[in-house]
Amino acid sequence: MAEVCQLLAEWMVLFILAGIPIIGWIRGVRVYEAFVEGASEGFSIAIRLMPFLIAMLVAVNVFRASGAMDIVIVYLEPCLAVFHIPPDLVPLALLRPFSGTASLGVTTDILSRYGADSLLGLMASTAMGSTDTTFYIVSVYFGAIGIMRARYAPFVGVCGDIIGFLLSVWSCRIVFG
């Protein structure tokens, strides 16, 4: 069965990239021309997000490096005890909803110390899969059309980010524990 998995995956891949062209063509669409002009929108889109992305990647790495996560990180510990949330994943809660790489870091780091297969490690992937980058989707996304007020996007990104990684743990627990 995994060999025929991989075997569709492997063609779906071929048929997608030739089958949006030749769809197009059929249409009337030209192809080429469509391509350029999207490339080219989508050059004059990432130039406008610079400033917002740079401005992310620089708070989240000055969070880190002056040691302000771990002050957070002790005075939480009490509450973590609480609802059986490990130190380790303190650091990817924190960072999940502001920057996918730094939380991508940290699950590599939890990943390569204490292994894949083990709580903490399920924990980290599981939480990473049930959250998001808020902040850097309200950032990017809202500063690519322009909405200066973000409403309450954040904090209902936010209210779903706790959920996600207290359900993470939880069910981690519960399934691997």
The other form holds:
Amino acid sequence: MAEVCQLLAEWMVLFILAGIPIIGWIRGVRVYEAFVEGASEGFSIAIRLMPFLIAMLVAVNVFRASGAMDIVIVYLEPCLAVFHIPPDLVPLALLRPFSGTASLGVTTDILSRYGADSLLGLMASTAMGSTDTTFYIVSVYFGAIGIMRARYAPFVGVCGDIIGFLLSVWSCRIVFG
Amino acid sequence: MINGVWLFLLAGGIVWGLIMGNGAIVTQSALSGAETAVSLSIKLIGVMCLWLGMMKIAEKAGILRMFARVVRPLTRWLFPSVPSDHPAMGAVVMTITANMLGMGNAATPFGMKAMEELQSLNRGDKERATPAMCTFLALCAAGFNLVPATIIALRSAAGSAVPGATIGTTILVSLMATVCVIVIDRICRRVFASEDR
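For comparison with the form predicted alone, please write out the form predicted together with its partner chain.
Starting with the chain above, the whole complex follows.
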């Protein structure tokens, strides 16, 4: 099953890479010129992105390295117990909205420490799959087009993350517990 | 809000680090964070150019417009301010599709393209997010996912007997979260509607 899914994900990319130019060619598009024209926009977007990434990564790194993250986790634990969230998932819940790579790292840690097929492992896997890095998306997407006032968007995104996380914990308890 | 969060993380981290005497480590982590950010965005250039090139072909061939037409009833309801044959709609649909298929980082260039198109429709203050941008962002953040490819790979690497075990729960949870997010977004849009006039 896993191999099938992974293969599907791999093939999907290749399928798109081949399919789009072929369809374009059939429909009379000058595919090479069109590709180069589109690709030339990529450079400027990636460069414009850099300051936003620097701002976010520096702040998250400082917060973690200083030990402040551990303190927040200690104080949050009683609140999370109310919602039946295992304390071991707290770092994941806190990091998930900020950093995809960091939360992936925490998930790997949970999977190897408690076992991928343990209830904790299943919860972490579901939560990782069904939430996204809200603050990263806000800073990257809005940053690229120069939006300074994000208004209610981060709030809605964080609501989504919280709902996704709670549902992950609860659904895994029901399905696997 | 992003200002507050950022300041809290940075200043809070530094103050706490100084109190605990972790000054050197905190300094090191700040500098390495900046370095990582730069190498990340350099790495992003290649993939970004590749996908945007593909997008341009798709756009010229009318594929995006075709795709957008299929889901038009839904997207028209979600984004009432975007004309349904505008390139913004196509890019939005492509982003959500890429997210659904678990293409991960491949979705980012689509998303940025979509944001740029939405910005071209922004008649007001160019530094302020429009309701359409907020809805799009909420959809991305909810992360509706049909094939959690990364997680499956991660689970099998960790020695799972059933790496795909969480596909069902992931689809279920992300679908419910997406519906909730759309509802919350709608409520917020109403509440903040006076700002948009």
